[in-house]
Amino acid sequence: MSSNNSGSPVPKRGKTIELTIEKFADKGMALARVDGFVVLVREGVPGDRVNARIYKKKKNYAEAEIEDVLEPSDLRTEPRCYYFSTCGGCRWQHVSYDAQLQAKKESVEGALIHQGGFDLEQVEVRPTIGAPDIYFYRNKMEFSFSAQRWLTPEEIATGKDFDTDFALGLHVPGNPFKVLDLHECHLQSEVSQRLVNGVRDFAKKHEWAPWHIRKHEGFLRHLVIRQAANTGDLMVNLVTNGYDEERMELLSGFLQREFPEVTTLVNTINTGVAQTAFGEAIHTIYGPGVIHDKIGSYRFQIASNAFFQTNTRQAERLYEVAKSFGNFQPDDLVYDLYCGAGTISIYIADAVKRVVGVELVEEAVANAKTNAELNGVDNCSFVSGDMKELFTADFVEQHGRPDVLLVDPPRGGMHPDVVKQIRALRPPRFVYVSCNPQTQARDLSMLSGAYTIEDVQPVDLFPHTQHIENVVSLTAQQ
């Protein structure tokens, strides 16, 4: 038996052990100690004591599982869905919700003090801002099918036949080879939990064939339903591998006859290796091929494709954040970068005298270049490109020097380039939106002595997970 530091011995992979947990830790998982080494534990709650066996040993960790719950915290309450503890998709059912949104606030204070290197006494952070809806909230879904189903231990305790050859439903966390058949999910919406079961019926019926991730074959790869939050816009995405335009006849037919509630269907094609539900090609079964949505007053176009706030009245929380921590002024130039469809630009063009957003993705920049258009936003105007190579000296001689800068990147932070080219330019206000918190803090720890933090907003957009954006405002130091 190996021991830690202070000479005690260390739990061995297999063993299970008595835990008291003392906090939530990184990816969802709590932290318990023995002897003051490290174990953490899925689904832990602050204040559980419980019997936890050790799947897992590293040098200074280990990872373990709950056996038993022998006193219960405070904080823990009854998950709502049958899936719970084996599906990816909520991970913190079993947690009161008041105790998720401290969870995330303090998950906020920890990338700021060991990733950024900030004190907390000079910085504070704000109490999270929770969602109304903790259920029904997303507005998109994305479903895969399978040929390997993958049963869940209460159904493989029951005893019963189960067809394993076909599945639609979500991946276990961190295996795109297990797909669990999922009959309900709290997610979305009711009429997103009728259609998986419906399409599922239907598919099998015709007997069309899942996806085999492993020999790469069969003709059905994902689901993925839009549902506009306030128009009642409602898309269903089909992606397959190959187009079948009597197929796609059929199920249109079943979609408008038993589900009027779909405004359109499409179909994308992916015929590659990759899990995605993306694809090659995409074709408009019925209705317009997109759904529209409204954040505030402004109305957006989405196409399948197309990146929108999956939280769409908690993102308009998060754009009202940004609007006020950027200060902004009528005579403000904003830069606006990893702008994606535009939807903080033109959320905050009122305000200020012009807007230039950048973006990477060209189809993004179109469909921003739409929705200003479609709202009659004519100071707003949209540039793709790579950040690092589009953010120079020329860019800023082009479109003049900004009063703000507003960036949103994606969950990998910006590169140090682009960085780099921030802290040259010192923008007089700088506002920073990020959905992952350890890279952000990353990222203005390299801007330290150019900027000073003022405020720190946590906004909680996706309830019974660890994940959470952050709006950080700060401005530049003389």
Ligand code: SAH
Given for the second form:
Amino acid sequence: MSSNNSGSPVPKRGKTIELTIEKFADKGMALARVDGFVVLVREGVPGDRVNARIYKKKKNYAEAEIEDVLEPSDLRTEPRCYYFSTCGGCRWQHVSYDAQLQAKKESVEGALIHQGGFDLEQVEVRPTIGAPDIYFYRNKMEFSFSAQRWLTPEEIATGKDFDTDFALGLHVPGNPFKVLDLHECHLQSEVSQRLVNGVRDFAKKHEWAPWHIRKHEGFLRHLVIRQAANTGDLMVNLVTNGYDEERMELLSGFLQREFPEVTTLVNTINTGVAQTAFGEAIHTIYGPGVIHDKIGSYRFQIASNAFFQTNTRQAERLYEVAKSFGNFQPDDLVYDLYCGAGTISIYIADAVKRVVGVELVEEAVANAKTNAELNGVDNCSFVSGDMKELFTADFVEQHGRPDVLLVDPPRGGMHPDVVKQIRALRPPRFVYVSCNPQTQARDLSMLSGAYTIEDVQPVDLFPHTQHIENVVSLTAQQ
Ligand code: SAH
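Can you give me the structure for the form predicted in complex with this ligand, which would complement the form predicted on its own we have just seen?
Once more the chain from above appears, this time first in line as the rest of the complex follows.
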């Protein structure tokens, strides 16, 4: 029999054991230990005492699923959604919102300690700013069609006969092949739920074939719904494998009759094998082909393929934090790096002299320029290019030495060359907005000795998930 360091038996696959959950781990799991041996428990909550069955056993850890909750943690709450346990959308619906916020703060602290090498005696993380709406908070949802419906254990347990040749919904965690047929989803809005069900019924009635993920055939690929939080705009974007004018006319008639809330219908064509809602062509079927939403008093145009923060109300709070952390002065030149459609640049423009935004995606730069114009903002300029190549001494020569650097890179963080350049340039103030505290802490560790961390503020844009946005303000050391 194998054993761990303390000599006691290591749990075996297939066995059920009693565990007390210590803390949250990654990906909806929680951590328990058996004499020091780590067992990751699916849907466990710190404080739970459970009987859990081991379904995976590796050298250094095992994974288990709960069979009985013997004593529930105080941090538990009732999940709202029927699909909660199987769907990949919300992994923390069973955790009270206060506990989610605390866990997110601790994950930022953990990243600063482990990836950043920082000492929490010197760096204090503020309590997470929670969202006022913990359901129906997303302005964008991307649902997938599939010719192979994945059933939940609850659906199987009903013993009913399901049509498994058609699904429209979200997939199970980490597996885009297993699409659930969702009849409810509490992430976007009531009208979004009705649209999913309405479009499904319509497509089935007309026998439009859903995409077969393995065979790469079928017509319907994704249904993307973008609904502005602060205007009445609502876009339906149907992603199909090819353009079919007659079908689009039919759908257009159906939506205009049954869903007058929809302000524009767009048809994206993706004939490739990649499971993505982006494609090689976009047809506007009716309406303007874009929507507008507001963050604070600013109005933004959002195209079907444009990046826009998915929680509008919390984006405003995030931008407010970034704005106050910048401690902006009327004479400041600010670089907004990884600027997307220029939303942060525009949001801070009235507080400073000039903003220079840099963004990889050319269309996003075009959107940024449109958005600046839309808001009568004339002190922002936007440059398209890869930060790694663009951000050189020549760039600084051309655009001026920044007083404040603001960055908001994607999940992978910044390229080491970019961090080196920041170190060399060393503007007096630096604000780092991140959707991944781990890569953020890694990047910040490369700046130690050059910058001091002043404030750390997590902001929750994604209730019921483990994602967190984190803003760090730093000042240059002399
Ligand atoms: N600040 C914006 C967008 C942040 S998302 C907002 O709040 O809406 C990160 C952005 O970085 C994306 O728009 C992405 O296209 C861009 N990006 C990714 N890699 C990049 C690179 N190497 N150089 C420049 N921009 C990049």
